[in-house]
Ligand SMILES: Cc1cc2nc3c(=O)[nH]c(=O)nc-3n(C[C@H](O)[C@H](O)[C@H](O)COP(=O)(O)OP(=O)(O)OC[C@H]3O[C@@H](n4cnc5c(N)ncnc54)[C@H](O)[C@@H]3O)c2cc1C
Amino acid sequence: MSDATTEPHFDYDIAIVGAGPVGLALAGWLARRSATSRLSIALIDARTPEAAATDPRSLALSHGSRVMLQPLGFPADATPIRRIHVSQRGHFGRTLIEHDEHELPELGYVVRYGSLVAALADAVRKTHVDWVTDTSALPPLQDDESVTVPLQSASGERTIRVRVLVNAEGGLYQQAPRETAVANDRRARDYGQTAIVGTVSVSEPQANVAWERFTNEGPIALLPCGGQRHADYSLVWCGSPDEAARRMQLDDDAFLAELGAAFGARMGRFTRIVGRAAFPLGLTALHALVERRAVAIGNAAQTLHPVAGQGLNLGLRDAQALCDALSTDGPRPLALAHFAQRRALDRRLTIGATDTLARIFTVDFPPLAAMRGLALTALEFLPPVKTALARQMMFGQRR
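Isolated structure of the chain on its own, the form predicted alone:
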């Protein structure tokens, strides 16, 4: 007969599924904060760190994210952003956001996904985190005291029992494609846009300047990513699915000519494009981040339109707030409740602002275009409003 007072067995206090930037940051922060309490932490991912480190995608990080990540490590090849130029094609109105207006060394940074993962992976390897690679986590089972997570790898299947499960991957609870899912547990929107991404070169670059150019189809973003080669920019060109499909079939010269016509001649001619790819755009945001002893952060909690580059920054703030809660209250439901409460305002403001920008600038209605132009221009004459918006994008709401 078993002893009812026997302490139940746990393989780990906390299991984090997903070793992208958000999952790695959480693992690193938790390990540093729990140096005395020695929380046992597992980090689980289907890929190896080496595979992720070769990913060439560009990411936009705010200055606030740089401050958070600095104790763990930050890529040496990050390209600073010191000015952001926002305008709308075919209509008046523009606003400039300058780093020295906010007494900051930079507004943000453009980093290669692989470089960021490599820097954070080096930090995690120096901790007591148990990193389980080449392993997929299957949908978990919960009871009042624990979460049981089935794991699948080339060597077979096994399960682990943990006190708290963190989904930082994005796919663990997604049970239907975005096009068909209208789930009660999440907010979803199909923007009817497709983003073409790649790296472009220009003939007249402006160092450390990021561009957000709104068109009737969607925004065009150009982020400086060349490091020493200042002529290179990371492109995100949002448009209708049909137009995006047609543009993907163009040869490089024809594609660059259309991009130049849409963006304008502010940086001369577009001279090169590499790494062209396309993906559909939509909003998915969970209403509740916590379900008993399981919690979602980053892309598992919300996927945003790329306008204003807020997705990763919001996810990193999720991870830091969760680290604070687990470090203070331990791996218990109370910690997850405190985390969800703390994240409510920041998520609401950031998701709402991104969703509004993604939709309002695509409405081809002349009076509304004039109002958008007035709003952009007015920001230049209302410094407190401009500062509040910029601070939200750079730092969010942390309390």
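Could you output the structure for the form predicted in complex with this ligand, given that the previous block was the form predicted alone?
What follows is just the one chain, with no partners and no other molecules.
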């Protein structure tokens, strides 16, 4: 039993480590939901939202993610996707996914990472969330009542004591996936691939069409990203680490020529590339999201291959489910148990589908390529299957 004199001191009810899109969305949603109960919330990140503007990624967000984010804010420069064209290079078979088949205004949107972080940060700054510009030095210390989180800043070290700690500090793309493969608390796979990202322009653009083209080396995604400037596409070109390293060194003309040879001429010629950057690709997925009073969400919980653009969409569904659980059950282990239970199916399906796609479309074995072509073609003739697949990718499993 605790009374006023023995009640332990807490700095915050909830500390969220990581102000990436997932941590920001959770902070914003929690602040809105807890306006009356007034949960005290800290959001911890040494990086400012302005620094995130330099992140070279553009992200495809599903219509379902936009609906979730709308109450907080959505980037004004987002580009709608109305058709997705999926095919494989050098083999027959393709499928089209159209927005009107699903009675949706758009299938999804392409947003710049920096624009999304800026929009969410604006929303969070208007709330009672305490933004702490420190770095957390996980792992934290836990007892039955609380979590003690060590923090480091330019002015030194300190600790804060909280009831629940949320790890939203992002993924492991920047580290070699092999380093994590030995850990037994997670599922891990090294795809032996690196993604080159950048913004390209084409000579014959098709407005609001996103392309996913599978090659023997890995998928190439082109996402419309120029707003009204239809000629611009965000490129994600997955290939072997050696080839990616070589392509990073090519001059622009040589790079664009190789990209044209790999993607084909469906949008004419590639005329420009800016902002080339490379990301090593791997799968890391924690087996358990909760450890007593600490919980992981977003890329800290699972880091996926970008093949179907599911990483952030899945992370936002983590954040929304955690917001629901903490708002309903309070900052207690019971809320975290409910959260973990509710996320199990969606995680299993989305991680499984992404992992399968990343692997089966890169095996250079002619009979398998023929089967993949058949599968893509069959989707055109099996609308219920295509619809079910598209809906899983757009909305996931929320219950």
